[in-house]
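Coming up is one lone chain in structure tokens, specifically the form predicted on its own.
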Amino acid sequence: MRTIIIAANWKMNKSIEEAHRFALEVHESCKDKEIPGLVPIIAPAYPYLGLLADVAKNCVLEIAAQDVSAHLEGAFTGEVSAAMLASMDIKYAIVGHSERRQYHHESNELIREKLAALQYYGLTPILCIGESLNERDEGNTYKVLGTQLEGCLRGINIHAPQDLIIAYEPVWAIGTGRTATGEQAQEAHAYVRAWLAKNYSKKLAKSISIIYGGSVTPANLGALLAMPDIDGGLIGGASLVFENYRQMIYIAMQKLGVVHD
């Protein structure tokens, strides 16, 4: 079985203080306990990167950037590279999201050029792809996702499931509170791993990771595991509260089998 990823999306949002306490808290409920087949991921903001690593120390707990640079290093002010990440034992950054799509104006050709920095030193990215409303009901997700995998993934070597996890975010169910239908989303991950087969291989596209973002709660998260091709998710609004994010902890671990009291 892949592993599931059950990853918090923080964006701008939190106090460091509020930050700090929800990472004891999960630290807390999960620094005894052993759980194979799921990485459980807060992605806050930047400035609270070196805290919240500092507490998921010796914790199943993973903490990743929001972003990165595609710079290797030099004189770009504000920007973070992923060396600064690997040197505090950051392991995860989110790449592509929709929201530096739309906002940012990332292309395909820079998100790439992220991913080539975040894999130079040994970061797993976690690429976000997804089509707007527009997009879906013209017909082309499909062209649109294939689009987006060619521009991002173009010269990218991917040998293991740790090199890359991909997010697939219908744009339109970001933050709307409508949410893919269990059957709409495995339509796009079975596209999305058929796509990785035939640009890679087969045997690494059945180990990929591919997780599902776009008003993920508690309450759909367990039909959208119970497809075949959904791995986990990538939660904006509903990981901000500490027991929505636990219950999506403990809903991954029943789809493993994996279940502590």
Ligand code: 13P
Second form
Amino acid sequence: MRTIIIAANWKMNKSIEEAHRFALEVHESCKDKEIPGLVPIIAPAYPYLGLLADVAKNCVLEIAAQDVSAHLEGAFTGEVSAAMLASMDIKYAIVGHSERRQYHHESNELIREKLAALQYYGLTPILCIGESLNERDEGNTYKVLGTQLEGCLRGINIHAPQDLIIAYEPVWAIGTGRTATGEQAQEAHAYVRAWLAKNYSKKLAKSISIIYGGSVTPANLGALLAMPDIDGGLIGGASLVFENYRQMIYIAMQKLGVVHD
Ligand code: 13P
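What about the form predicted in complex with ligand 13P, after the form predicted on its own?
Everything in the complex follows now, all chains and molecules, and the chain you saw is the first one.
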């Protein structure tokens, strides 16, 4: 059974007080609880990482960075290294989000270097891939996903599930309220898993969590999780509201059979 990941990507939202309160509420509802098979993650803005990592101590909640430097250390003003994240007990970081590809012109090559830096320090990269609406309409979805996977993972060793999480985020579904249907997302996830089987091994491909992002809400998460290759969500807008986040954790727990209605 693969791990289900419910990851909140808060992007550039929330004051420090709001972020703190939210994390305390999650801590309050999760403390002393083990939820085998489920990892709830929050990716806040950089300045809040330390505070939230402290709240998440002794709790199933994990904290992720939204990005990382490709460089290991040195004169790189404004950058934060994987080593710094590791020293704060941060275990996850998002790389290759489409907003970074679009607004910061990040290439697959740069994303690969970031991914390698994370792995070097033992963090789990959450690698985002996904096609634009044009690319989908032109029938190039798999070609785009294949190019992104090849470009971001060339030469990268993956031995175990904690070495990589992949987030399939079709760009046309991000922040648009237009989520991919379970079937559309499933097709893409199955392609990604087959790519991993071909380029690594079947055994590894079966063990890697592939999560979906793009207008996920408590209303559509259940249908997405019902798909055989969808192992969770990377959630933007809806994850900013604690009640939504709580409900999405609950839906994942239902899927795991840990709770019943
Ligand atoms: P939305 O859930 O707001 O569409 O954002 C998805 C996303 O980009 C998560 O990384």
